[in-house]
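Presented as structure tokens, the chain that follows is alone, the form predicted on its own.
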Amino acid sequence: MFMLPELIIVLTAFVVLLLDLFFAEEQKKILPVLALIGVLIAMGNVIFWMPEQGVVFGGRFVFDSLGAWFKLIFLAASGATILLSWDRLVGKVSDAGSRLEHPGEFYSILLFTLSGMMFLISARDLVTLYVSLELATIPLFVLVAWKRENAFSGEAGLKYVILGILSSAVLIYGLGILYALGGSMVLEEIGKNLSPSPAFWLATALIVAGIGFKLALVPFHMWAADVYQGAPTPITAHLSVASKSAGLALMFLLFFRVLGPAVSEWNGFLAILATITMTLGNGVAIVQQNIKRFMAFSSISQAGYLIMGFIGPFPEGMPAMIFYLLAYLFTNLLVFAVIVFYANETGAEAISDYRGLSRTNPLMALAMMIGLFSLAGIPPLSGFVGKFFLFSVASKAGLHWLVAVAAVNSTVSLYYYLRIVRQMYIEPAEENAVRLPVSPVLASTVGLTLLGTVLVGILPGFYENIAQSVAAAEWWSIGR
């Protein structure tokens, strides 16, 4: 059944939810384990299934190796965020930390907005897409307000809110548009009946701008500071990932399966945005001051990057923003890790808090310093791997400047993310620090996201294995 793996984080959801209910305080740190053990079923129904295709409600819903892919990252990325909040309810966080209140209620939540991500990718006309949509980023208005006593956490939701709000009304005013001028609700009927027009054109510029949101793209990205430093920080980590690739997924329907005659054309506008992207969020987070803060701003330049596959006519760029949203999955929530290890045990966000943390935590300022350099792109993590092969695709369309910006953008990032190495490596401890508790949780999460980090960029195989699930896919042909 093509559709078993959102039925059992749906299942998994409501269980978890239900259970809430009856068990006692003490009980309810099983919670995170039933949750956990849903995500993982579903995964490896997804693995069982990605082989085949298949279609479901009369081709509403699809599955293929190529929505797979990005529903084993959506699946990873809310694992890693089930277990990076594990010890805000089950361990013992120190007085500077919060404890997660509602845990039912969290992961329930947490598990729904997953299951809209998953809905999202499989989706083929405009009511279920918009539909998956709301699902997946409605519940992340009540994640990110999560820590009510908190006026920081208060205004981030508040923010989200609002600005979600208009970005959904942006969005599906260009998607009226699209069903207005293609007449069908259906995704490849759309493309094959549009053409350029001044109505297109606006229908366009809506969804970008709708999907420039969902990225944090400039000038889209005006909500993503306040939203990463009010979130709880699981969620900050959850957004900076599973969000942007839902966000990634939908620009990916919508370009190729329905704008994709006029993707070429829009070459010179989009290196424009992916410019503008990475230099701005490189260039404010040189002068970040807050941890959440500065992940917020470097995760804006990712996206710059990011969009560089769907620069060109060409077949290659789709798996190399898979690849790179792979690599960027691992390093991302490997920094996300230490991050949460730090803020649970002192409270602190600072970037100058980190100073003397090898000395401290040897071993977690070695996995946050890889980290680092992974998103910094430094040879061989999988960072470096997964830009070059976005770069090859860049380079292919002739946009050879906008590389040389990329190469550019990412020794200036280089600088910034090696601000913190300093603060580890260089800077002495406080007088009075001593060795921080890693709990096994945290450290197993910091282990598997720090190895994926490194087998992603130095074994062969992946990014081969992804090309071939895109051309089976067959995703190329439509709309041409």
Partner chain sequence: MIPTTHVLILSAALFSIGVLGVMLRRNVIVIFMSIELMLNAVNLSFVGFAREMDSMTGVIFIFFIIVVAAAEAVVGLSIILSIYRNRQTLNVDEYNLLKW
The other form holds:
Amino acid sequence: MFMLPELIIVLTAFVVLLLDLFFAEEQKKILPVLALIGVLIAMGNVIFWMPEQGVVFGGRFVFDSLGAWFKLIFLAASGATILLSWDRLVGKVSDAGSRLEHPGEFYSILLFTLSGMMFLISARDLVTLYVSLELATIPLFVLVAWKRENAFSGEAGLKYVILGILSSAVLIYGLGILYALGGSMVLEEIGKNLSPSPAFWLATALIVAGIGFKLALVPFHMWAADVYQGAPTPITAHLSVASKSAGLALMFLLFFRVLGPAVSEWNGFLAILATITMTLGNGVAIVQQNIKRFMAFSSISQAGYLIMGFIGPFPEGMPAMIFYLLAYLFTNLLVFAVIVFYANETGAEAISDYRGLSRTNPLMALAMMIGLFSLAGIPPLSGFVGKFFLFSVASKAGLHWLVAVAAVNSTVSLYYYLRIVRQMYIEPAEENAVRLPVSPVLASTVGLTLLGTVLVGILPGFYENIAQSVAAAEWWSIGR
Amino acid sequence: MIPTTHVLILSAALFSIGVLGVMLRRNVIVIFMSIELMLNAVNLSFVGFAREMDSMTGVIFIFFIIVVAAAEAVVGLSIILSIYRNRQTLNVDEYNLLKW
Amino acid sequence: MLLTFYILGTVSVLSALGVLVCRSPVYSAMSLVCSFFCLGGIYILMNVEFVAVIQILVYAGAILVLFLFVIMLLNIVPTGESVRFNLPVLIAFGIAVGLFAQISGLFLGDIQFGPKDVYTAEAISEEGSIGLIGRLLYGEFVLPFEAISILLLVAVIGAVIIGKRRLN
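Having looked at the form predicted on its own, could you now put up the form predicted together with its partner chain?
Everything in the complex follows now, all chains and molecules, and the chain you saw is the first one.
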């Protein structure tokens, strides 16, 4: 019963896969509709079950309201990816290089990745954790390399695979040491039996390396730029939102349930990690010319802000982190929706190609501007509100220097986000620039994410709701 | 009975050799093989831990690691095939299209 | 028994080094097979016979055969690339040795292992490792078991889609 959302997603994936066998090319237009219906039903299910908590499979799979929020984020991100890739797979695009083939397999693999992420946040023991993590990651290797004829896509896929498997090997070495120290596979029991010792620190170092790769934290961030640039753009959008959320879910499970005893000492380490991630992401984003690579570094620095939510006596920072994740979800998807639209019609990926967009497609340019402002943290958009909550978490923990660094970084980020706005609004368009057609699917995606970006910051209910869910979730008490 | 420490040192040795292989070799397939070596080192460490603690759950984990390694090898090799068809090279130094 | 372990351990380390230094990928793969066989032998010495058999059947017998297939398919000629001893190589070597020293120093030190479970060597040989593993796998661990079957499906689909020859 509590596993129903995951089962719905898996079932939808199988249905899409099998129907793809029997449908002719023209009939395949129904496949994204089916996938989207499955995602929406699962979302409805999660929202319906949210107030309750439940345990299935003898404690290996737990449904609680905190996990429900993560699942909603995963579902929303995957739903948006389905919408973003709609035109490329079964619709019409002006740029031939943007077409993607094999819609059935694409959507089913996307849904399987989603199911892996949903299993991940519900896992309560090492085995389920590891298997769900791999189920969430390995399909992404395939999706990144989807465009076989495109050398960039293949190279991005290869780099992602090699570094992904490498980090998986390192992570699991760390998990093995944790298993040895804790004497059990169950996360809570390991947490109870742990104590800081040299082996514990080795395990922590290995696990941080594994998590750092998934989240693209510095210094494990090198793969992100190449992979984001080479992957098909809807998959880049998915990586920047869903994969990061999965990384945060993994970090949350391992830090709060296992490495719990030393949590009060983590503040300094987390603050330093957040600082270098934010700063490097911001610094390198300034010089980028390709918009997908630019978004990669922007996402790296956003991850720096996000892990500030782990600071402080847990779980006080968690509502702020999840709220910012929600805001970041809508905002990033909004920006990527416009990027996908532009690439669909012109195939252009350089920032300088965006010039004059405000004259040819004023609404799209406006949407992009709002998205970029929200990423930079300009009030009253949701990005600002989220950053405000995160900064107050750091400030409550007494790390005022971190707040200052984050604020400076936010200001610096405004500069490079404004570069794009300048291209769109101030630079003149080319002579015979015509209005680019916007497909209805993309238009509605932009509309939805725009609504989300604006409303999440304004409507008061979200943060309280999240805070309630966090408080209601079962917390292992430190007692040390 | 084999002392656990010896097993763990062997596992550390194999892991380090795998890391060395990833860093040194330029042929992408040999890099993959070094990563498989690292995963095997992890398997060995799990066996050591499981036998030390007289537990079977560690052994179960090993099966899952083996299956994941198989899936990753399959996906990785197919991506290598795809990229070989485009670039005709297996030397990682030449995979430099995605740059500044 | 300890002697057998030392012999197998040494051979596995040497063949792992062989993976690094061989010029031809085929030789590297065969060297890796040798290492896996030695590991399988070590698993038998440690009373986990089923894992040893799976290691040989799946790892050496399936995964590495897949590697060899791909190597043959791509018709790789040994390029003459070998391990030169210049500065980056020495640094990498230093890092790997440092890593090894760090990890093994740790294991040589005092580790507090967690509480023991019940499956001692005698208990395993009483029921048989296969029965025990089967009971756990389909009992406690059925959820990861199903999830990993989905993973295998995705890997197969992905491999076919990506690796398929383009028809142009």
